[in-house]
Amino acid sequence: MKSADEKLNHVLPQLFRLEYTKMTAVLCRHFGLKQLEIAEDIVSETFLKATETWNSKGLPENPTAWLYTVAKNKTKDYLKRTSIFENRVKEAINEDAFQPASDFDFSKETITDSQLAMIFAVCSPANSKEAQICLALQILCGFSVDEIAAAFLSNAETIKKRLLRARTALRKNYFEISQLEKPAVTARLDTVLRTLYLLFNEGYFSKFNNQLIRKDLCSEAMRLTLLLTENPLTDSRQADALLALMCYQSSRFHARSDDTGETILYDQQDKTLWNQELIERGHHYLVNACSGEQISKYHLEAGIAYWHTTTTAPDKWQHIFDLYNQLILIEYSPMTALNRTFAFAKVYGTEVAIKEAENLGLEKNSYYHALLGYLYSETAVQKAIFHYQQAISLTKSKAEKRTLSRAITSLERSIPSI
């Protein structure tokens, strides 16, 4: 049984991840996106008070309600400071967009509307698409600079500069969180979907956590994507396809790791642990996604994920390989190329797949070496061990390092003693 300190250390980071962005979205709806820093300060102060109070008095009966109550009170206190409001805020905001404290609330409807509107407000054409996604990942998804850098295969300093410029552009252009309008939705939807896709991917295969799977990130990505599909203005065939992909991938969570958190590779997964309800939901959204004529990367990836959830189709790897061939033409990425090579191995064998992989020239990519380690494991054990060691040296994921080390140990045991 967990101690009070252990429970607090588990609950507080989880609440921060789930509720921080919701609170920020609602506050920005009142202050305007130009005053983003004020909203973030109030929410940060709320969590600071939670840390201090809960450490001394223990967790309240309803921690989430406690946070929203404190945030609401802090906002009202801020608005009562007339002199600060007059001197620092009033001239800088659009008075028409400001709502008085009496209308302030954290109702479920307000949170939903605010988050949906904020997603599209942050994804503003005042910034480049890359900057929009970076800012959305930071503000709406709680990503650290290092996590954003990993998602973009960039370095932290570049991302810091990009975020600073993006925030400055939002302030200068007086963007506000308002009711969604079709032109803005149409222009910004691709960026919004890309942001949610990256959020889910970090949860599905985390690079910065002791756990390979971060279900909190995946759940948040699914929740926000579901918001898109439930609103007539933001629903689209691409959003349906993305949600289908998320459902299929999430269906295998319980089979992807054991009780100690160690990774279980696809071929060794207990398929009885796959969540059939999520698979059925994936079917529903994939059917919706295919009701139009558009085929996006999300359609193709959802199709690939669909075939991964099938257990009896004899030609499923051929279908997966064909879909990867289409996907790589729409959007090339190192991960797509590596995944395609894995499917290639399943269809044509490891010997030709090794040549296919080595032609990619991704020597600085940990997944490249992990794939070669897998492909060499049956025919050249020492080469397999070498590539697994290279992968360990290149990855930042502790969970991945453990999985790769376990593979090396297994290979070393298979070497006949002299």
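Residue numbers count along the first chain shown, from 1. Since the structure is predicted, the reported quantities are computational estimates derived from the model, not experimental observations. Note that the rigid core is defined as the largest set of C-alphas that superpose within 1.5 Å between two forms. First, how it differs from the form predicted together with the partner chain.
- When two forms of a protein are overlaid on their rigid core, residues whose CA moves 2 Å or more are considered shifted, and Lys74 is one of them between the two forms.
- A displacement of less than 2 angstroms separates the C-alpha positions of Arg281 between the two forms, with the rigid core held in common.
- Once you line up the core between the two forms, the Cα of Ala370 stays within less than 2 Å of where it was.
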Given for the second form:
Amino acid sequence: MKSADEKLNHVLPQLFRLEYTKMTAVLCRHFGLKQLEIAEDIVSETFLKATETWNSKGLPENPTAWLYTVAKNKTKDYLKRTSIFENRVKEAINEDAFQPASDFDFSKETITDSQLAMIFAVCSPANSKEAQICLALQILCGFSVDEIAAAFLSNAETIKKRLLRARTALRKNYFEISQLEKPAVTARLDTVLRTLYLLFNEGYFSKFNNQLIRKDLCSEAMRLTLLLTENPLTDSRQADALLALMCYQSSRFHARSDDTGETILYDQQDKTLWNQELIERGHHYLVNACSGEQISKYHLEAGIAYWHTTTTAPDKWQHIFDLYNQLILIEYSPMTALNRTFAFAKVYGTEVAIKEAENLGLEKNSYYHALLGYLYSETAVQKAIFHYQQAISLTKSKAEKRTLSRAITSLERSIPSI
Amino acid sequence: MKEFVLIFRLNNQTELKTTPEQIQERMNWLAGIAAQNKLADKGNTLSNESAKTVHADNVVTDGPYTEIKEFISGYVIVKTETIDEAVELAKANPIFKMGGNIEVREILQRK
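For comparison with the form predicted on its own, please write out the form predicted together with the partner chain.
What follows is the whole complex; the chain from before opens it.
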């Protein structure tokens, strides 16, 4: 009996993560965005019922189908109840937003279309970037408030408030979710891509230590980007470039941190751990991305990531540096400026790169000091140690503090004993 | 933050064909300014062939204005606190190797 319980405990959270957002998206498309809460309530009730029923009667043969059937019945019940209200009151108050359509299903196609529509609904210009990502995590990826708070290094109360505000804005936004149409897609595609890009980066670069959640963030972002590229309405060369970038980056996921979550720097990674299959997927999407005229920042970043997957090309760093030159002209960011300087050092040597770095004016940035620490390592050990110490005091990440301390220790070892 | 336009001038005797190294140097200079978040507009190169100068009385001459034996080859707009900072950025430009010069002028927004 115990093993059955264990199985249930294992299956339910997994199903929840997989199916909650799908079912919500389908129902929401059915009800309209204004009734997001109703859709979520129905799905939550469905899972509650699943927990109760499966606990006493055991797991059904096809749990997913079971969930869909229950959700559908609950929806019908709900519509029956509200239609009484609707018929009596609707004319009086002239409410137009609510149209209880006759039927709907949970087919694979409906789910995909609904999720795609939901991506565009969530990426509303009415909300800030941060709020869009929070919403995406909650509504599209099924993250709990606590998980979102952890991913943002924030507390649950702040996230709750942010989500509440964002949802209110979403309701007032009158975005038509039932049918995704070209003008809405065109108008919001940039925002959608940026949200997915940030979602991926949140997982890939975040200071958050939980590897499992970080990996989840990355794969959710990739799943949603893949949805975009597979639909003719939302497919674009930028989406291809973004997906290529994600494939290349995530190919190093296993190689870039050790068992304790500590970062392994690019140069020290075990290259046999790089996932070749993902690298090849990356090539595929990069080729697709380059079939158009336009070069977006995703193209440039995918190009940079591509060169990082090569190990032997002699002019690799020159290519990377040139791409960073183009990228920084499209959009300034401190991270791009620092990475460009790192590539500059690889091409022109550390001496000139130090000058270039010290011009950046990023004294409050921990990565700035980590970069200078690295650049000074060969020529001025004391300065290098000073900058590494600055970096340690500026970063909040424990894993990073450890990595930086290790760099200091190895530098100290290289100083002849005083 | 103020904006300054850097106006590039070359002597009209200068060999105009640029080598890949020169292009790389210019790009490095420009991206270096962007990396300091001081680039307001990456500007443009001004064509030397497709150029005419319009004078009074409907007199139009071919080519850029070269009365001073120099012509304007392009411009870039930077954003810095002071004109001296803009001058420092200009100093690192490779144009001086070709005998060119850079004029730095603050942009006064039209009201």
